[in-house]
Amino acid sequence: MSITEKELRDHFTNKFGDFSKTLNGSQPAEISNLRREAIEAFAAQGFPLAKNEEYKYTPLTKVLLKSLKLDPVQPAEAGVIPPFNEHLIPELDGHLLVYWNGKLAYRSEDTPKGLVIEQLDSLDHARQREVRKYLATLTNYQSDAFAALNTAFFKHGSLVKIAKDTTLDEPLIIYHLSDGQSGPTYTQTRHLLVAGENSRATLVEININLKSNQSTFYNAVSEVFLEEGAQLYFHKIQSKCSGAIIVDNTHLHQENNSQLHCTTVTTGGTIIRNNLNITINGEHCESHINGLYLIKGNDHVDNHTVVDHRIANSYSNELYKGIIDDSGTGVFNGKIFVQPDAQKTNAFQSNKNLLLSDKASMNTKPQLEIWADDVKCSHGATTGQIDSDQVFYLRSRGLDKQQAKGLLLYAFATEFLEHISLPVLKDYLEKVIADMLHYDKS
């Protein structure tokens, strides 16, 4: 029997008291008060319904009601952790964190100089008070139910600090693996990263759902702070996520002269909602935001982005590309805000999509809101099919129809790979794209 939104909301609200008891006094009042504010905000909002404009084309609540029972398994009850090495990307080396069904399963023994990693559930009261000055300062938990749910229930996750003037030669790699081995599972993972002044680092975050026939609900929040002059390459990979319901809230804050290179690659999932929010709060900042989504079957992928220019003399460039087949659905809603003090801003946004079947659909809405007059800004979107003239040209050069289409799709998608900073990751994604598009590179 299906459940109602109110029943699901009440389930989480009622469970909050039991969850708080499990913490057993391990948190200071500052964190307790934050959690209480968050659960009250969640109870007041409830899960978003069809009338909610932000979720108009993404029926997350409807899918949750069909997929989750009233007592889904929490991470602490998620069973024994089996061997996981076979699920990691071969030859992708770096400092490794592996989360299995929401719990830390493995961490590399050696930590490079200048990199400090702590687990949120192991911080003492003093460290939690220190963390509070960052924690939940970027999230919109008062207005977004999923951010509120995570803020109330988070327990597992990492606190990452990159010291001033530190350059990490190898990436930090975070895997989130789930298999729902004990039944439908929900996780509320939280990450907090602070990149110190003039630091340089690469972060790779990878989601994999290992059992496509078992529902998992992954509700995550990440807050990232780039201090003056910091440079971060952030690659988010959602691969093999069939069966997964993912809500990913990522918030980034940039100070003077910082650079962000953010890429998101999604190759399927029952329903995935990526909220990427970037606040540019300094001069001479650069933000390069790129996304690629390949959708087939009945999968649904929704990318919501916000770039908020608050200070003068900054630059952002955003490009999202999608290929949608079968009855897949894509959603893109990108917003650029240029505040009154953000003169001399250059901001560009584009969304390009290819539909491969009559049942495939795409809802796209790029937006600009500008309150400054000395700026250069543009936005646009295209949705269409493969260019028949290009197919004809390639067939005239000896390719058959399927080979011609495969080559054009492959070229459309792999143009994105120039934004991937790690050669091993680039090669892996190139193979994933080729396999999905049935393109033989040989």
Contents of the next structure:
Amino acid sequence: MSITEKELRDHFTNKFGDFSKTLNGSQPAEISNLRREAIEAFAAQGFPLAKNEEYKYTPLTKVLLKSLKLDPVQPAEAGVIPPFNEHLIPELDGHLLVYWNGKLAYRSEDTPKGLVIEQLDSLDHARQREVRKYLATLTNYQSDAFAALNTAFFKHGSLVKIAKDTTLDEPLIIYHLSDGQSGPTYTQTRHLLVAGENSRATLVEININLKSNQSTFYNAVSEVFLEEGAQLYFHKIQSKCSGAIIVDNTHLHQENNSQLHCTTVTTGGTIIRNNLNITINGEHCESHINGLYLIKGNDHVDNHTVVDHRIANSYSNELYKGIIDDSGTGVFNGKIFVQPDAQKTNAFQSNKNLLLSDKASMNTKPQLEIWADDVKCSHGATTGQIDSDQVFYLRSRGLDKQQAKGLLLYAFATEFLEHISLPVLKDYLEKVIADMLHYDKS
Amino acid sequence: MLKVDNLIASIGGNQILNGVNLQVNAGEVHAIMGPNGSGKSTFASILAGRDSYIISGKVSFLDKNLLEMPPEKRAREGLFLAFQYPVEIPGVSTTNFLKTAVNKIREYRGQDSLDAVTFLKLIREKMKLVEIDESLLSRSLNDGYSGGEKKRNEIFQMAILEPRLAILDETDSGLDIDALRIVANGVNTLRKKDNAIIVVTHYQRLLDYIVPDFVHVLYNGRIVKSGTKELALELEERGYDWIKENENVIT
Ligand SMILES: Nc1ncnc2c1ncn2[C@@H]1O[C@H](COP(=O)(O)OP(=O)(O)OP(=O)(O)O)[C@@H](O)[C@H]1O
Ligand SMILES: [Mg+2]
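Got the form predicted on its own; could you also share the form predicted together with the partner chain?
Now the full complex is given, and it begins with the chain already shown.
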């Protein structure tokens, strides 16, 4: 039986008092005030209902009410951590952080020079005050209930600093593993990353849901700062999220001459909502934003992106592609803002979808708001079926129908791979995509 | 090799082919000419297996019922169509799908599949034959190709797949003089006593290079006149009006 939104909301607001007590003494006023503001903002907004424009096509609250029974919905606990190596992507080497049900379970021993990683729950007061300069400055907990909930309750997560002029030879890889435990659980993960001036790095974030029949609600907020001249490859991989309920708020802030390649790959989940917000706050920045979602069964994947050009002379190029089968649902909402000061902006956005079944559906809404006059911008969205002329052409060369379709889908889906900086990850994704599309690569 | 018997085809309520009869024997080259819109491409793509038409009549290919085979089976039996307008396929390169194609056809014929090295050798050899650039073959298929490059790529594929019956739908259109000679060369190497070729063309010029045994005129969805290569010369000189007039008197 479902509970009501009011019940679920009260459940969380009532928990806040106890939660604050457990933190008592471990946090300075700057942080406890932030949490209080956040829980008030959450209590005032509540979980978004269908009439909320931002969640119109994504019934997150409905799913939460059905899946999270009030008692015993609780924060996930690490418990005894079983061996998890088998769940990691084979041969994907780098500096590893593994979170198990929201808590840090493993970290590689040797930290490369120029990389500093701290855990948010182990900072002293002075460090927390310093961190507050970044924390919750990009995410808008006043207008997003999930960001508010996370800001009120976050405890675990990484604070990552890549020092000025550092080039990280190995990627930083963060896994989030959830095992569903015995009942519905939630995690409120929080990350903060600062890529220092002229640093170069690759960050891979991988979500894995181990028990697809258990409800886990993963609510994350990440705030990422690219200082002047920083280069960041950021790969978000949601390739084993079957059964998961995910709300991911990722904010990226770019200063002068910084370069971002952000790629999000999703191959399904009960309901997944990715908010990717990019603020281009500098000149001569580049932002390459790519996404792929492959949706089957009754899964639902929603990508909301915002690219906010605030300063002149920068470039952004966004391409999201989706293939939706069975009764799957996809949502794409992409906003580009070009502010009055952002003259000579080049901003492009495109969303392309293929529907493979009559019951599959896609809601796409590209939006462009331009307040400057000397800019080059374009956006577009298409939703269609596999091109029958292309299928016929390949079949007339001897490929059977299944192979022809597989090849076409595979080609459609893998266009973004040029933005994946790690060959091992590229191979892994090629395989995941080929399997998912029943395409025999040999 | 190919026997077409009273082939009628319609699409969206329009009857495009009105009873085509044609027999092509092994070793022969047939040219099909005819005014724009007369049904030549429709005929060619129905032979290759396009399924958007409502069809009646009989077509046998190597003594098998062609019309009940899916397109891939026709290809594996040895039928090849060089398209008038080859489709663009972003993200798929010629070498990319051709290896699968070759091996599917070989498997069907009970031959071993080619390994990467042998396949590459084959590619290189045929590349020379049609003077096509390797870089073209690794680009997205037909995506941004010039008109001539598309046609050359079709002939390249034909050379790789070595069909029993090749149907070339206006492969000469858009080719410069040198390309025309090269393409014709490619076609002529396929000309063997066990194979047959159907060329659809508007121009007598191609037929100087690929000399046909028979020339047919398709008009209003029917073959209204057949003859030898002299017919092509006559058409070049006189146009189609005299044929249309005759035809309109008869119908
Ligand atoms: N899907 C369709 N629906 C309706 N009519 C069609 C369709 N496809 C083709 N036709 C019509 O069928 C007729 C024959 O077309 P076809 O392409 O076979 O001509 P063609 O002889 O190859 O002409 P060309 O010399 O210009 O290449 C044309 O009148 C064309 O408009
Ligand atoms: Mg034609």
